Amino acid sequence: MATEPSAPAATTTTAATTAEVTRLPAFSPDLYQRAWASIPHPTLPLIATCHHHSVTVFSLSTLSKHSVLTGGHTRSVRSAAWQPPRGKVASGNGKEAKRLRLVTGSFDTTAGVWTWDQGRREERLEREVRLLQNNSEGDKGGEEEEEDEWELTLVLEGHENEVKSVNYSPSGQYLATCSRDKSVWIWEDVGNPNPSSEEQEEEEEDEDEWETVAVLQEHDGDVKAVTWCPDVPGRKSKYAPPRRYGDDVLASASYDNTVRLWREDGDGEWVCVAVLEGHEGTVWGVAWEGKPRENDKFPRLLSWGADEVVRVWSLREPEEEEEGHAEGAAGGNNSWGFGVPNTMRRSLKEEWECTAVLPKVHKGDIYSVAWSTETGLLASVGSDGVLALYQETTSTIAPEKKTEEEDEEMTNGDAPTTNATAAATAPGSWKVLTTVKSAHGPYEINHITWCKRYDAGSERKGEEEMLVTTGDDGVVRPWQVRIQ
C-alpha cells in the first residue's frame, strides 16, 4: 500500500533559478493529422514521431523528414520504441551500423518490428553523423524513395484490443506491451540471445525472433502505458537498496488508477511486487528517474493522470524488523492491503511511498510527464494545451536534540557530533519555474520528451538538452529550455 509523502522539520533552500522557454522552428514537413508521440532514439540524431497509419522519423540535425515507415498498420500507431544499441551502432569510421530496429504499437491490436534496409543504412547513418559534426544542411532530394527504406520485418500478435504503449528493456532483451484489454505481455528476443558475439554478427543480424515470456492479468481497467527500470551505472551503489533495484523491472500505469511494478521471481514467473495507489483517475503514464542523484532516494517513478496531479514516489528502505513481517505472513494475516492480488510473493514485495506531490498547474488531464537525465528537471503536458517546467528543491533536515546521557551513550566517550554538523540534505519540494500557454494553439499536446540538440542553433551538439512536444494539430515542434 502507498503512503501519503510525510512532512519533516525542514528548512528549503533553492538557487535563484529562472527559466525561459523559447519556440524553435518546427519539424518540417507538418503532419496535418493527430501525432501522438515523439521518440528520440538513444544514441542517433533521430526522433520516431507516431501519427495516422505511419511513424514519421525526423533528422535532429536538418529538423526535417529522414524516412517513413508505411504500410504495416490499418489503424492509428500510438507508440514506438527503439531497440537499445545490441551490437555495433552508427560512427564515423566506417563500421558497420547493427541492429537498427524500431517497434510500433497500433490501434489494430498489433506490435510491428521494423528494420533499417541492409543495403542504405550504413551510408544514411553515417550521413547523419556528418551533419552533426560538419553541420551540413544534409540531402534534402530522394525522400520519396526513403519511405521504402523501413521493412516491417515482424508482426507480434496477442492482444485482443488497441495497443497503447511499447518499451524495450535497457538491454534490448524483452519487450513490453500493454493493451486496452488490461493486459501487459512481455516478449523476449530469442533469435539473437548474444549480439556482443562477434563471429555470430553476420548471421544473427537479421534474425527477428520474440516469444512471449508473460501475460500479466491483474490491471482492472485498460492499461495506458510501461515503461523498464533504466540500467544506469552505480545501480548497486548506496544510493541504490541492494537486490531492491534492477533493470528488469517493468512500472505500468492504468485506468484503474493504479501503477503496478512486475519482476521475475526465482521460478521465471512474471509477478506483481508493488500497487501505487493514490490517484483519483486513470494513470497516463509512469517514467523512472534516469540515474542516481545525491541524497535522493533512487530510484524513483513519476506518475500523472486524468487527476491533474503528478506524483513522485520512492522506494523505502527494508526495516530491520523482519521477524514480526514474517510472524504476520505465518499467522495468515494480509498486510497488502484491500484488493492486490496473490500472485504478489512475499518474498518480492516492495513498499513504495509518495514522498512529493507536484504543485498544481494544468486544468485537465496530465498526458505526459518528461524527466531529464541530465538536468533532473520535469516537464508535463497535457489537455489544456500548457507547456509546464517544474524543478526540484533540497531540504536542510534539521537533527533531533539529544540529552547528554544519549550523546554520551552514542558516541561511547568520544566527542559528540553537534547539530551543526549532524544536519542533513535530502529531496525536498517541487516548484513550477515556468509556463507555456496554448504551446500548440487551440490544440491538445499528447506527449513532452527531453533529447539532444544537433541542429544549427545548437551551441553544444549533442550535450545541450532541448524539449520537443507533440500535438493533436500535426506540429512536432523543439524548445529551447535555458536555466540561469
Given for the second form:
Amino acid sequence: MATEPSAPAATTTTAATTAEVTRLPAFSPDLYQRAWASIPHPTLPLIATCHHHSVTVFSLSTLSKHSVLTGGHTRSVRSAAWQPPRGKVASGNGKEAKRLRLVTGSFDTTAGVWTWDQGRREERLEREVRLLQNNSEGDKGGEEEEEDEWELTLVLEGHENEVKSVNYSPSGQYLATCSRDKSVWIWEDVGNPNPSSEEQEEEEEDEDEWETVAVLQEHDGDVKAVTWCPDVPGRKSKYAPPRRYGDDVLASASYDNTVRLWREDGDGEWVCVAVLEGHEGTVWGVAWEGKPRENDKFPRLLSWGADEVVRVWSLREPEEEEEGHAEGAAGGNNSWGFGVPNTMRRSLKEEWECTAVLPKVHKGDIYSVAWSTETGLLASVGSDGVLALYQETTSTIAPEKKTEEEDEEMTNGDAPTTNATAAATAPGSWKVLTTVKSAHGPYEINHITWCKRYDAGSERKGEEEMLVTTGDDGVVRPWQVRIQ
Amino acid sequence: MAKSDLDNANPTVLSVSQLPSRNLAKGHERRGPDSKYDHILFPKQWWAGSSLNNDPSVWTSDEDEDDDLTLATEEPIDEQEIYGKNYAPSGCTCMARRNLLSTISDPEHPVTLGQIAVVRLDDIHLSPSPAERLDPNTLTNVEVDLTPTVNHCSLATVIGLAVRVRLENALPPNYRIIVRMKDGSHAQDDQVNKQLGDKERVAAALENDTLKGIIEKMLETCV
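Please give the other form, namely the form predicted in complex with the partner chain, since only the form predicted alone has been shown so far.
Now the complete complex, all chains and molecules, led by this one.
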C-alpha cells in the first residue's frame, strides 16, 4: 500500500497514517432479509434502515430497535431521508425528539412522508392506562404496538416506476425523488413555507403539503440516486461571477453512466447545469464533500458505480470556464474534452472536471461510498463484500497545469495502478488506508455511512465517528475507526 | 433474420433422458435474503456468521491474512455433492450446473431450456474452480452465457431472470451470478446484459407479480 513517496509539494496534514477498522456488534435484531440502506438522523442518535416493505429505526445509544415504519408501502422501501432539523439546530433536543419526520422511497412508485409524534403517543398511553384502570381485566395485547408510533401522513405520487432514492435539501425546503422512469422530481414543502424562520419553531402544526416544482427528464436511463449539496462553507461561495442561480445544487446518478447537476435559475426553473461523463457503467451514487478544503471554490463531488471506479469531481475555476466557452465556440476544446459534444458544452453553465480517481480496490459493483465530514476519509463497499478506507494524500492548491495527467486519468479510468502512481504527486490523490474483506461474510454490502457514536463503548459520545454498513444478510453493522 | 412468429417455431429438442439429473440436498439450498420465495423468517444460516465469531481481531485482518481464517464450527457445504467428484473444465462441474438450469421450462414451449439449447454445457463457467476454494467467504463467479433460439427473442430478459433466480436460490451466498446473452446471439444483448446485471432492477422485477408468475411457472419443472 504505502508505496507512494510523499508528495514533494507541501502537504498539510499527511503523515504516515495508519487506520484500524474494528467490527462492533451488529444492531439488534438482525433483519434476516436484504437491507438496502441505513440513514443516520442529522442530529439525533437514530439510524433508519430500509428493508423489505418497511423501515426499522435503530437507536445509536442502545444499538437496538427504536421503532418500525410499516404498512405504508406495498413493495420494497429502497431509500429514506430524515427531515433536516428546523430553525436553529441547537434549539433543544427535547422538542425535536418528540417529532420526527422521515421520507421513504419505494419500488411501489411512491414516496411516503412519515411522522413520529411522541406527544400523541403519550396521550394514547395515558388513555390506555385509564382504560386499564377502569377495566382491570382489559387485555394488554395492544400495548406493544410500536408500529403505531409512526404515521404515514402523506404519499407523494407521480413517478411511473420504482422510486430509487429520496433526499432533502439542506434547509428542508425541497425534496428530490428519482425513479426508473428516468426522471427526477423536485418537491417543495409548502405546508411549512419558511422552514428556516425561527418564529415557526414553536408551531408544531406544520402541515404536510408538498408541491411539485420540477420534473427533470434529461437522463437516458433509471436515475439511481439524488443528493443535495450540503450547506457547507463554500457552497454559496466567494466563487464568482455573480450567480444567477439559487444556492441549492442537486446531483443525480444514472444507469445512463452519467451524473447530472441541477440548479434553480432566477425564474424558478430547474435546469441541468452540468453533465459529468467518464463512468463506463451504471453510476450507483453520488456524495458531496461535507468539509471542503479551504482553497476550493466549491465542495467537490464523488461518484461511483458498476465500473468499479470512484471518481472525484471539482468545479473549474470561473476564469477558465469563460476561456472554455470561448474555445468551445471555436471548436478547439480538446484539453478539457471528456466526451461532451461541443454543441452541448456551449449550453452548459458549469464546467466540472474529474480531478482524481481512487485506487482500485473493488472487484464488482461499488454500491456505496461515504465521505466523512470530520476527517475527510472515504469509505466504500460493494458486491465483493470488501470495506475499504481511503485518505487524501495531499491537500494543496491545484497548480495550474496538471491537465495532461488528469486527462490521462480520465481516459484510463480502468487502469488503476498507473493512475495511482501518476497521480501520486498530483493534488487530490488518494491512498488506501486499509481494507476489510468479507465484512458481511459472503454477502454483498449495499450501503455504508459515517455517523456519530452514542453507545456505551464510545469514549467521546456524540463526537467520535464510526462507520455503519448494511448488507444483503440483513445485518446492520457498526465499525470502529481508529486513526493514528 | 427470417421472421418466425415470436419465437423459434420448431426448436431442436433433445430427449429428457439424455440430460443427467441430480437432486440438490435440501439443506444446502440457498435461503438467503434474496431468495424471493422464502419470505417467511428462516433460521439464521451459518454463513451469516455474525454470532459465530465476534472476536474483532479475526474479522479486521488485512487482506493478506485472511487465508488462514477458518470457520470450523459449522457443517461446510459439500462441494463434492454439488459439483461432482472429478472436476474438469467442461466436465462434472458444468454438468452439475447444467442440472440446475437445464430443467427450467421455456416460457413459451413445453420444453426445457436444456432441450432447446438455450443453456449449454460449454457456456457455464466457474471461477475460481471449486477445488481452489477453502474459505466459505471466498467469492466464486458463476458465468452463464445464454443462447436465445432467435436473435430478437423478446423473452430473453425473462429467461435470463429465471436463470438468475434459480441460481440465487440454489447456491450459497458467496456465489456471484453473472447471466449474459452469448456474444452476438441477441440483437440487444448489451441492454439485456446490463439489465440482468443490475441488482436493483432484478430485485424490483421480482416484485412484479406478472413477471414473478411467469418465472415461478418456468421453475416449476425444476426439481
